[in-house]
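Quick heads-up: it's one chain on its own, the form predicted on its own, in structure tokens.
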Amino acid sequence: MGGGLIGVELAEMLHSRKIDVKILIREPLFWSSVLPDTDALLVQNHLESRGVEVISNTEIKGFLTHDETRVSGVELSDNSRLEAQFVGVSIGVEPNISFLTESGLETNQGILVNKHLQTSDESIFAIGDCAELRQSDPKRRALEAVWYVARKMADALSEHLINGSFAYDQGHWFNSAKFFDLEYQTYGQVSNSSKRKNSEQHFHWHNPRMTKGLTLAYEVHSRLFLGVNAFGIRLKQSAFEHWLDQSASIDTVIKELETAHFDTEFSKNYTKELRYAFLSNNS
């Protein structure tokens, strides 16, 4: 129950172990709500290639039970049944902060921090899931339960505590995931489909098979580069991160596209694909 990445280890732990797993999911493609609908095709696409059926459009209603102790099955938004010996709950991450209620500390979802990552009270500090900064980045969210927001805010932290004054950037958005063995990659901003502006192009290739997958945002008029998602292919980080720091353009990005190659060696290099069918559609 769940569309979302601790969804997907979840359901990989079991079908290892030789169980048959559903996932169910309000959207109507695997993590919509965050990648647009090509991505999330071939990313769902690459799920039920290995034998996990997603459900998608429903919700569930209640839990079933024979006996009151143990789960039996669950009912769906639809009235329809599915049986059932095990159900995981995976919606999302929610910091446990209910321990804070008679602490004094300014809460909102997490626990609100300055710059500097000071709650209400100066001598406390929060990072990490937790932390819920009171001034973000309008294209970010306040609160990002990701393990390398997490270790950027220890190292402004640390900086912070040990040679003064040091504010927290939440820079260029970045994380990682796999989907069962599809590594996933993204640098930027690349919106999904619901949220996306007219102003915002995206240029998306995959290969035959839909194993290997990249999608492009820009800005239509001044062709800025956004952002990247990769999937089944690795890029430098320090490659995205140069080109978003200057505000490069698309044109750049796919010139030097083969400089964030970062694929194990003797492995395929989709660059010039890639570049070609770019050019192809942007002639």
Second form
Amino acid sequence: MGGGLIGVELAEMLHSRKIDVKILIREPLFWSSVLPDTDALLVQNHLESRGVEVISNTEIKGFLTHDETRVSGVELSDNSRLEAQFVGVSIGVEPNISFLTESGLETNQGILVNKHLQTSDESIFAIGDCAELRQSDPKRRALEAVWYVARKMADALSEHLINGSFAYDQGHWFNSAKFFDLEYQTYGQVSNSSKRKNSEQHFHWHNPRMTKGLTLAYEVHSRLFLGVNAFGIRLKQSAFEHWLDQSASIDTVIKELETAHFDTEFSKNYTKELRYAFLSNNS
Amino acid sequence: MLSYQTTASQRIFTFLGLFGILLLFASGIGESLSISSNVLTSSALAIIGLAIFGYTYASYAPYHSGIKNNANVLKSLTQRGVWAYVSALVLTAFYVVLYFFDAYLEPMIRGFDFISQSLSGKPATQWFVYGVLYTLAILLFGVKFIVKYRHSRYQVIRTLSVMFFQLIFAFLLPEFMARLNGDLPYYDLKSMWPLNYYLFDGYYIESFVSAQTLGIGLLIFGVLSIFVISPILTYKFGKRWYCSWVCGCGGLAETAGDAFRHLSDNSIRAWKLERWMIHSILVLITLSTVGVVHSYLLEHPEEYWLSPSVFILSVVSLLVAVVGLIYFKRRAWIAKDAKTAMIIVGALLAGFTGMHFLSDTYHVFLIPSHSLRSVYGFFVGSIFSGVIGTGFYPLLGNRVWCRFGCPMAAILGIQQKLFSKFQITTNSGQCISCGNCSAYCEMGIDVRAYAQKAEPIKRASCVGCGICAEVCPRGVLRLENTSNPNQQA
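Complement to the form predicted on its own: the form predicted in complex with its partner chain:
Entire complex below, previous chain first.
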């Protein structure tokens, strides 16, 4: 149960051992709490093509057990029951900081830190999934529990400890994952369908087999490029960092997309097809 | 419980393959059973082919394309279990018999006469049989490799390339050339000195020369290959153009050895051993080749325009030029032991010059030149490249020879490290430290150590198979020919 990155990894590992898996999610589409519906559909399609059933719009009301020692299934919100030998729960991360309540450190959802990653006691630092920034980029969350953020924080902190003053900069958001055989990369901001404002426009392209897909987000009026979600396509991070730094327009990104190519040599080049689709969409 | 390690159909095809191999060795006794040995040999080969195709189908057809290395570390054959030791023993024994006790293979060899007759018009030898089996292994396991990596065009094209070069250049062309011109020695056009260390042996040169224009043309091509063609291609594409696209040793390692690539030792200790071994072998083969040619020229003073002194002088000037180029252009790039190696090369140069004065017809450095050459042929040519190199696939990984022994790889490696546009580029800070790249690197390179630091990978030993980029779950690695060759990675 739970439609995030850990849930899908767990499902993949069980599936590789020839164990039948079902994924139960609260959302209407897989990971649509993060992905726009076009992309969520692409991922869900991929999971189903691998023989994993995704049961959407479902919550678990309770667990069923064998003589109180082993789980035997779950009862769903529509009162139906599913038999199971194993139930994996992956419904997100929340810092477990209850042991700090007596410590006097200031906490909110996580441990509060300044831009040097110092807690309210300046000789104590906090980084990673438990650290919550007092001042964060308005477009970003103050607590970002992902690997790359933890790594960046560790880099910044070691710099701070060795060379004195160095502030942690959230930089441009990026993340990556792999859903079975489908690689995913994202740079910048792409809102999901329910949070997307009217000023944020999405251009989505995917190949007919739905093994490659790209969603580019931009502002309607200024045409400012906001971010990208890529599926089954490898993109060069430095190219997107450059465009985001330069506040490049969506038209520049489309025009220069080839420079962000990071697929293995001899891979089919999709940029022509994508550019054609974009231009015919925008004229 | 349904096993996820090996399925029933995989087992059936494995046993069918073993049966085919037994039948092949038994083909010699066909006559006594009044069955034609041609029929037995052909059916044995057909059964082996069927078994490998069947195994491939059973392994990959039920699944979608994509990286599938499931249960690799749980299987006896691929994780140094009993089956790994059994197959290493059988393979090694086969090589020992092939090299040193070929009389035992005689009945089996006769079973291949009809194939040999139809190609070159000569009866089969043990090397012809080995050639057929080697080529079949690359072709059949090549198909398996292509099916496994069918989602990647780089892997598919690269594998078609090694299959093509093995079948046409290593196997068919030499047979046809022998048919056209009986004086011509066996010559695999794609194999270069020092990999074919015997290229400049007296008897080899004589048979080239006696084969007139074609032979001399081939000899010139052989010299151009290593001194001109190979440096240009390595500059542009890295050593992969040879090691994982053309070479037969590499071809077998990539196809038949694919299941064992994760067994290569990743430790720093192995890396150090590798550098000392491979470069020592390069020095040894250079020394013995120069010695062999030198004595040959001394023995035939009237026949060639090249006098022994001119020969020694040109070898010394060439080496001085190469070492000088490395020293003045790349001094800052090379580590301490590489500098040590350059001192060794310096000593070697002094040695060559001294050799000229201390040598008579049969001695180089006061050591009989032909015994130096036969020591190399025995220990490196036979024991290392064959018995250990291939026999130990299931124990030490599939590139033992390429990594620790091949003098050709040593030369290409120096070029790749110091003068090449090839590198593996890392996609900024995207590595998640999973370690798949290091685990599946057949050359034992700790790819992850570079990827974690977002550094490009420019290593002498990298053969550019591209498997690190395939198994990376985050698309962090990319093989590229676009790096600045004057900039240290």
